[in-house]
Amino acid sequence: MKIIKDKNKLRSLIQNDKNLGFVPTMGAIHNGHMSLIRKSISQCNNTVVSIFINKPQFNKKSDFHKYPRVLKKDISILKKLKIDYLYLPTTKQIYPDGPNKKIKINRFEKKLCGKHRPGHFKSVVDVVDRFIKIINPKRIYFGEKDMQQLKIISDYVNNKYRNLKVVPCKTVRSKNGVAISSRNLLLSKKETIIASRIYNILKNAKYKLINKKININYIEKQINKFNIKKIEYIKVLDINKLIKPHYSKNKYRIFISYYLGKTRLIDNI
C-alpha cells in the first residue's frame, strides 16, 4: 500500500490504470468502509481509497471538530486489505481556490437530511467532484445507508461523467442491527441499545407503514419512549421514484433522522 500525499504524485502513479477503483472515506474505517473496498479490489485492477474529513458538508464547526480522527488505526485496517494506494489530501489539495458554492445538484438535495442541512448535499458533490477530476476512475463505490447522498451523487456522476459508474453497496449492520457508522463511536452503551431497539421497531413496522394498518404517528410515539432527545424526520419513500428517471417497480423504504444525545443517527430499512 502506498500513502500519497500530494495530487500530482497520485496521479502520475494511475494516470494509465483504466479500471480504477475509488471509494471516499472520512476515516474512521469500519465493517461499512471495508465492505465498499473488498468490492473494489475484487471489481478493479487498483483501488484507491481517501481519507479526508471535508469540513464545508458540515453544519456546525462542534461536529466537525468531534468528528472521530483515528489514523493510525485506519492505516493498518487498510494495509491489511492490501489496497493499492491511500490517499491523505490537505485542505488546500482538494480546495486551492474555497469550495464551489455555484455547484448544481438534484433538487431531491433540500428534502430528508438536506432540510435540515442547508447546502449539506451541494458540499458532499464538491468535494467527491474534486477527487474524481483528480483520481479519474472506472467506479466509485457509496453505501446505501446514506441513500439520500447515493441518489443525489449518482444522479451528479452519471449527467457529468460517461464512464464513471456509481456502484451501490448494501448497508452494513451489527448483530443488533444498527447500520455501522463512524458516528457510532460516540454512542455510550446505553445509547447503543437505544439504537437497537429503534432500528428492531422499524424493521417491525415497515410494511405494516406500507400498507397502512399503522402510520408514522404510532411509530414515533414508540420511539419516544425512550426518550429521544429530537426526531428530525420518519418518511416512508418509494426509492424507485426519488429521482429520474423513474422506474415501474415499487421499492419503498422507511428513512429516519434522529438525535440521540448529541449524535445525529440516520438509516433507511
The other form holds:
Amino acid sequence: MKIIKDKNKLRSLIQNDKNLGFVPTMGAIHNGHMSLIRKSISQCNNTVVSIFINKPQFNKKSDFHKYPRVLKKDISILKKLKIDYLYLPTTKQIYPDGPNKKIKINRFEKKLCGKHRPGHFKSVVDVVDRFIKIINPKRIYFGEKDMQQLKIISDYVNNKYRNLKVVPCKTVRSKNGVAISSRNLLLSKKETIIASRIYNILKNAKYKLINKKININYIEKQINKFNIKKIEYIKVLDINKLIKPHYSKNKYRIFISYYLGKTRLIDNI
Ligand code: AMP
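Let me have the form predicted in complex with ligand AMP next, following on from the form predicted alone.
Okay, now the whole complex, with that chain kicking things off.
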C-alpha cells in the first residue's frame, strides 16, 4: 500500500489504470467502509481509498473538531485489506481557491438531512467532484447508509461523467442492528443500547407503516419514550424519488435522523 499526499504524485502513479476503484472516506475506518473497499478490490485492478475530513460539509465547527481521527489505526486496517493507494490530501491541494458553493445538484438536496443541514450536500458533491478529477476512477463506491447522499451523487455523476459508475453498497450493521458509523464511537454504552432499541422499533414497524396499519406519530411517541434529545425527521419514502410511496411496486424505506446527546445519527431501514 502506497501512502500519498501529493495529487500530482498520485496522478502519475494511476494515470494509465483503466479500471481503477475509488472509495472516498472521512476515516475512522470500520466494517461499513471495509465492505465498500472489499467490493472495489473484487471489481477493479487497483483501489484508491482517500481519508479526508471535509470541513465545508460540516454545519457546526464543533462537529468537525470532534470528528474521530485515528489515522494510525486506519493505516493498519487498510494495509491488511491490501488496498493499493491511500490518498491523504491536504486541504490546500483539494481547495486551492476555496470551495465552490454554487455547484448545481439535484433538488433532493432540499429534503431530509438537507433541510436541517443547509449547503451540506453541495459541499459533499463539490469535494467528490474534486476527487474524481484528480483520480479519474472507473468506479466509485458509496454506502446506502447515506441513501440521500448516494442518490444525489449518483445523479450528479451520471449527468457529468459518462465513463464513471457509482456503485451502491448495502448498509453494514452491528450485531445489535445499529448501522455502523464513525460517529458511533462518540456514543455512551447507554446511548448505544437506545440506538439498538430504536432500530428494532423501526424494523418491526416498517411494513405496518407502509400498509398504514400504524402511523408515524405512534412510532415517534415510542422513540421519544427513551428521552432522546431530538428526532430531526422520520419519514417513509420511495428510495428512488425520495417522495411518499404511491404504488406498491416502489421500494420504500423509513428514513430517520435523531440526536442521542450531542451525537446525530441517521439511518434508513
Ligand atoms: P464516511 O467516512 O462516513 O464519509 O463514509 C464513507 C463511505 O462509507 C460513504 O459512502 C458511506 O455511505 C459509507 N458507509 C458509512 N457507514 C456505512 C455502513 N454502515 N454501511 C455501508 N456503508 C457505509
